[in-house]
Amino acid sequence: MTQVGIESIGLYVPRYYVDLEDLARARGEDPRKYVAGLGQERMGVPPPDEDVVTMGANAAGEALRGVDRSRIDTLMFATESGVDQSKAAAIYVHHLLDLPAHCKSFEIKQACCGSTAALQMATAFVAQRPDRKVLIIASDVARYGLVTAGEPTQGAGAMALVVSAQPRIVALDPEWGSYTEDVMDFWRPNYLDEALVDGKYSIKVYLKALTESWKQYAAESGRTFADQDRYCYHLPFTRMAEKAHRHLAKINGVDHPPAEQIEASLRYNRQIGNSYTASLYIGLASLLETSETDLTGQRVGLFSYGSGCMAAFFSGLVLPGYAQGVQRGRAEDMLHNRQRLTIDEYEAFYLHELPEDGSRYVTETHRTGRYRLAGLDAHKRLYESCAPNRQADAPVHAVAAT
């Protein structure tokens, strides 16, 4: 049987953040409510010239380092922050990354679980065509509104995975457990920019979906709770993973699961916040890149939850030499070199709106990665490729994707 898994990964987060203690004080809250209660320390904030396309392209550029792009057969872009009702965000990225014309490119949506649906499809495709590779991008901006209960759980980020029959990081197990139920715990109608959420209900559905998808996974694989050395969970906020892990342990008869089973997977999320489709895989990157122990040969259990809802539980084995395939050091540098926003600056970014009348508009240049949203013209989004490590006021070279 063909071994299929993750050959490379790439992470990208905005170059700006809000400190959650600053936000708590501005909202008249005890900082411990956010930092201790939610487990969040910082929240990634994209500037007006950054969106899911630019973040996804930056993450994918990292994942494609050393990868033969001519063998990328398919690009799947998972997001719930889409920029167009018809044209896939994947098409813009295809252009920005100069991927081959034969590379199929499309968008996938099912809340935060869309990236995992993409991964499941990618593994099946590669198993049939071991000579091909699939690029998966998960990129999102979590928005709940200013001065709302969900505001401190916002965030933004992107992950990219190259799936192939030559995995260097994680070999995926073939068994999957899934769960689907029509619920209204979280949704965003087309006419709203912010999501609507029933927080307490969503937590209940999350845990139910975890229970049911685990049952199917355990039945298909024959594995027990102890057969997974580490665990990664979807992270709407960091404390949710801790609650989920205790729940999964309890239904398996384990009263006190070791904290080290999940601790390393939570480090990045504390600094980034919720990134929807990218969340689970940012947790996986955090585990692989920050764990103090060698993970070679360890099995990682992964739980993906998408409100509405669809969930999946699956697993994979960490491969020898995985440390050479991850971004150890690069991701931490990116997190440490971000710019701290005042609350006024954060709110200005948040309230910025693009024109909807088709007029030409040029976005102000801020700190971004290699790509930025240059503006709009006749309702067309225009993207630019930028020199690496440029300053906010440095000139850029336009490469418009329309």
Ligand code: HMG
Given for the second form:
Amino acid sequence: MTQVGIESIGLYVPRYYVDLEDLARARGEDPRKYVAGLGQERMGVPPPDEDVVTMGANAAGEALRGVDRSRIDTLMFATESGVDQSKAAAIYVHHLLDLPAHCKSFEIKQACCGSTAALQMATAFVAQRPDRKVLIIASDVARYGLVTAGEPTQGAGAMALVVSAQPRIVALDPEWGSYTEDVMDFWRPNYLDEALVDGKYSIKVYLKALTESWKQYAAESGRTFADQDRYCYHLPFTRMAEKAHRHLAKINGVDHPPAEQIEASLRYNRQIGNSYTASLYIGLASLLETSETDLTGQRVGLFSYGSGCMAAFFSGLVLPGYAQGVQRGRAEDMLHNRQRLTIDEYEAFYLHELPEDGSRYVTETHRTGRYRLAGLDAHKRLYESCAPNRQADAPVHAVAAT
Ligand code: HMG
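Hand over the structure of the form predicted together with the named molecule; the form predicted alone is what we had up.
All chains and molecules follow, beginning with the one already shown.
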């Protein structure tokens, strides 16, 4: 059977963040609730000239370094915070990255699990056509109402994976366990910019979906809990992974699973927050890039959960030479070089609205990556490529429509 897996990865996070202790104090909460109770220290916040397209293009630019673009046959863009009801975010990225015209480009949605649906389709496609490669982009802005229980579990980020028959990082196992159930734990009607959530219920459904998808994975693969050396979970906040890992261990008769099975996978998320479709794969990048031990030959179990709900449990083997394939230190630099927002500045970004009347609008320049939303004209989004980190020390302003 053709070995299929992840050939390269790229990650992007916005250049601004909110410190969760600042947010807790502003909301009259004990900072320990956010830092210890939820396990989050910071959350990424995109400025008005970034969105899922620009974040996704930045991550994909990283993932495509050294990859033969002419062999990228398909671009699947997973998001639940897309910018258009019809045109796929993938098409904008296809243009920004100058991908070949034969590369099919489309968007996929099922909450945080859309990226995993893309990965499963990509593996099947590559197994059939081993000469082709698939680019998957997962990019999201997690957004709840201001002063709600969900607010400290916001965040933003993008992840890109090149899936091919020449994997250099992780070879995926063929067994997948899946679970689908119609539930209302988290949703966002078309007329709202913020997600609605039944928070405590969403945690219960997450754990039920973990149990059910694990059962199918274990039955199909014949593997036990001990057969995975490391675990990566969908990360709405890092304490969720701790709960999930204890839960999975318990249903498999293990009382105290070693913390190191998940610890390294949580590090980036603690600084970024939820990034919906990207979150599981940012956890995987965090594991591969920050683990103190050599992971070669270790099996990683991955659990993807998308509210509503659909879930999947699957696994992969870390390949020899993976450390040369990942970019150790690059994400940590990106995380350390962000600008801290005051709560007023964060709220100004949050409340900023693009015009909806078709007027011409030029977006104020903030700190971004290589791509930014330059503005709008006649209801069309205008993107541009630019030098990164311009105006590194520029003050943050609310942006007024012109
Ligand atoms: P809450 O009700 O404000 O918080 O909302 P809480 O009272 O449950 O407290 C949180 C934790 O902090 C608890 O720990 C408290 O004990 C602890 P636990 O009991 O669970 O172990 N705590 C403290 N610890 C130390 N010192 C203190 C202190 N006070 C309290 N002083 C909730 C929390 C997560 C529900 C809320 O933030 C929320 O609704 N978030 C959004 C929904 C969410 O993230 N759900 C997760 C599962 S669903 C999912 O992952 C899918 C998703 O990504 C969407 C998609 O698929 O597209 C969200």
